[in-house]
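Next comes just one chain, in structure tokens: the form predicted alone.
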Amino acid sequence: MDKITVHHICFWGVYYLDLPIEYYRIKMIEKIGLPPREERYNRLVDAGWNVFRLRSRDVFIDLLTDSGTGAMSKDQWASLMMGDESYAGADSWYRFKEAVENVLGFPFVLPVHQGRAAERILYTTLLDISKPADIVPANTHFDTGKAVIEFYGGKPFDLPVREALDYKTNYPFKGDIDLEELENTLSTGNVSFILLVLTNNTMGGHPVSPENIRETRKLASDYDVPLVMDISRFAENAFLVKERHPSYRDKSVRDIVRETMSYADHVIMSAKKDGLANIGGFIATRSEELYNRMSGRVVLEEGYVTYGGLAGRDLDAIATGLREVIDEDYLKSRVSQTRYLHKRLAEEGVAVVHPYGGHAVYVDVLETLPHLPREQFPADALAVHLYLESGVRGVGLGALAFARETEEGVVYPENEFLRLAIPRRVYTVSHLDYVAKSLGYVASRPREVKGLRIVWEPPIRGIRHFLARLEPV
């Protein structure tokens, strides 16, 4: 067979059939099972009709989150054996610190047990420094970060671009922050810091464009406020920039990452996403003064500054993961799975949010279930019904997670999404086809989906979707 024929077969397989090609092979498997429908119903009753409360053993395909649910590589497993469990100054710490500086370019880093600890320590430290300024504008806050800011008296403002609110268009950078609204907010003089979430998880997992990052940096400098980035999915953001931005197609992901990081004053990361690890996170900064200020918080709340609540082996796994995640073959495989599930769901008639994001496919639940009012939590109702019919677990991101009580009444978020987050290096094409067929079946019978009401919720604002007990209306 000549080279041209081989090339055409490869081209056909990757592009015309649009199948996600895994740039890895599987060396270990874990058995999963599909409980009967009656048993799934009973498990929902036991879980208070909240998919967060389900036991993982009762879930067939788990798309609740991509956080800490990925499969580590053989090199990461080998790294675990290198773990130095010394309390202070372990070799694992130095390998971790070197990886953060090499990949991201930050000289000061504090490890923590996961991303929300990084949010708590950095965000509250910055709020304390900036008093009485307490506004935190963002492209869009995600749940735990928003809850932390509110719990400590701050005011999170969501400023997505208008294009992000039109779920049917293919505008490539719906993760951007609205620069005009940002400058209006900065002009009040009450901004503590600016936050960019890469990718913008709440608005569909969409990337933030290089121009938007540069202009946000300029505004931060003009108004003398810090620019913070949540870089939990920094590599996916960079790959989508390379894929969608004509000026960046010939740049390497590594170079795009370093350019992006150069605009940030401080970053937080959940290493359970693009760290390719099962646990861990960190704060990184260019400011030695801020590093010294936060060090005491880490010692008080997490552990010593060279382990931050993690085992040495976890630090080594993150160090290896940070280097692996910018491999472009890995990222092609990763994003191709999201693209494929997005395409298959659209073919099944599901109202997906366009375009596809980096880590998840989002379903527009207001279009899917027009008969359910917002007070009946339609996104979570759809998540419950999808599990009941198929054993697939997604997560609702809508009124239950983001609605807020005000003096004028309940303020609902713009979006009501079902998120299907794909774990890294875990599922195959047949799993994704099963998800698409299952959700297509559910979406074709919307009236069978019943609303939910709250039976009990925790007293802390912003986290009720994790813990609430519900029941069908």
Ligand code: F0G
Given for the second form:
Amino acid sequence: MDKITVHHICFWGVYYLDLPIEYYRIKMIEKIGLPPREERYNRLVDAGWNVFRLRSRDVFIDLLTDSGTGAMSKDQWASLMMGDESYAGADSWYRFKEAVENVLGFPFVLPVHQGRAAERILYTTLLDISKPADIVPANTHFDTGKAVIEFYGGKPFDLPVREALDYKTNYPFKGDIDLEELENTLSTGNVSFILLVLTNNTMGGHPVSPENIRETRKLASDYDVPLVMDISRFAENAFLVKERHPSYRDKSVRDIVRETMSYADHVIMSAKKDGLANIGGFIATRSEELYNRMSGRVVLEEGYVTYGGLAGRDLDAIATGLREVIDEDYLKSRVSQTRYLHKRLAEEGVAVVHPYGGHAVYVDVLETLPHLPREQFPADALAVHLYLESGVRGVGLGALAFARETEEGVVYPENEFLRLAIPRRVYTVSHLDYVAKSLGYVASRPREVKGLRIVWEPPIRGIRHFLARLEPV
Ligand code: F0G
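Let me have the form predicted in complex with the named molecule next, following on from the form predicted alone.
Below: every chain and molecule of the assembly, starting with the one above.
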């Protein structure tokens, strides 16, 4: 092999060979184990047939979520030692604030313990200011954000682009919001704020395009409504824009991130995703007035405004994580793993949602299990069966999470997905191959998957999938 070929394989391997290449090596490991099938069956019985209720020690490969489950770098571990645990005005706070300003460009930031606290405080503040407007249109709401808006009397509307509903096409920006529907909704005069979730987690982890962001900004300004972004996966969104959009190929991820942020009035972030941290989140804004309004809520509900429920060391881990996450070698490895799992599953005959997204591979369960009606929660039934057969844990994103009782009866969501979320810098190619083989096996015997019914559910709308106890039909 001559030098040029070696160079091409090393540097461009992820593109030309279609192989995931990890731009890191492993320094510390955690043992994992695969309990025998009979034991897995018993664990499911104990867990009320809900994979959220399993003990992690009973899971072999855990793709329940990419949230807080990543491996930190040696620089992040070193940052932990720098943590200043002073109650107010700690050095950790200043490093955190500087990282948010440097990477994202927001002058005002409020740390919180995780993303849903940021959702609750920002969304309810905006709902309150805009009374009696109460509609919140989004490209697609995520479960915790949707639930909190409903809990406080708002009306979350999902307005994904039509292309996102056809799971077989390779339309590159299925995370986009439907601009026509958005304008129709805005013209009612009842919109509190617009939300763009980057990437669009509920519909497939797809990126939102720069054009769609710019047009949404324009509509927000025309109708004088704030534009909020949920930027929990902002770096993955920017990387997919660079990979898929011809005009952005030569731009750096750093610049794409800054351009994207320039269109938002306020953002919420779960630092458990693209903060590369195990815990944490924040609200960032350009509005001093809104910052002042929310700061009292943070003191009351989270902690003092310079720590927001986080230890100083967590703020340092996030500050380092925010700088690392826009490293393009890291992002190449990250997205190449998702792309690889997506490709391998398709080769195994699994009905994956196309194209691959940033953090997870989504399986179209209505196509995989056509014999199961929606009221038997096919996505969760598939998650349970996959665990039973292989020890792999994914998560259902379908009727159990998103169906809503209305006066006209039960309204089911468009999506009935099994999501396999890949933790950052944790698993290897052989783990992904194991997942692909296992799900290929399960999907080739759909009749063996039994539907589920609810035995108990919590009294709060929108969160039953986390806590419900179920049983096979
Ligand atoms: N926004 C998005 C887009 C999310 O995906 C999540 C969490 C949150 C907000 C809430 O953040 O967990 O820090 O409170 N998503 C996780 C998931 C739980 O599995 O997708 P959090």
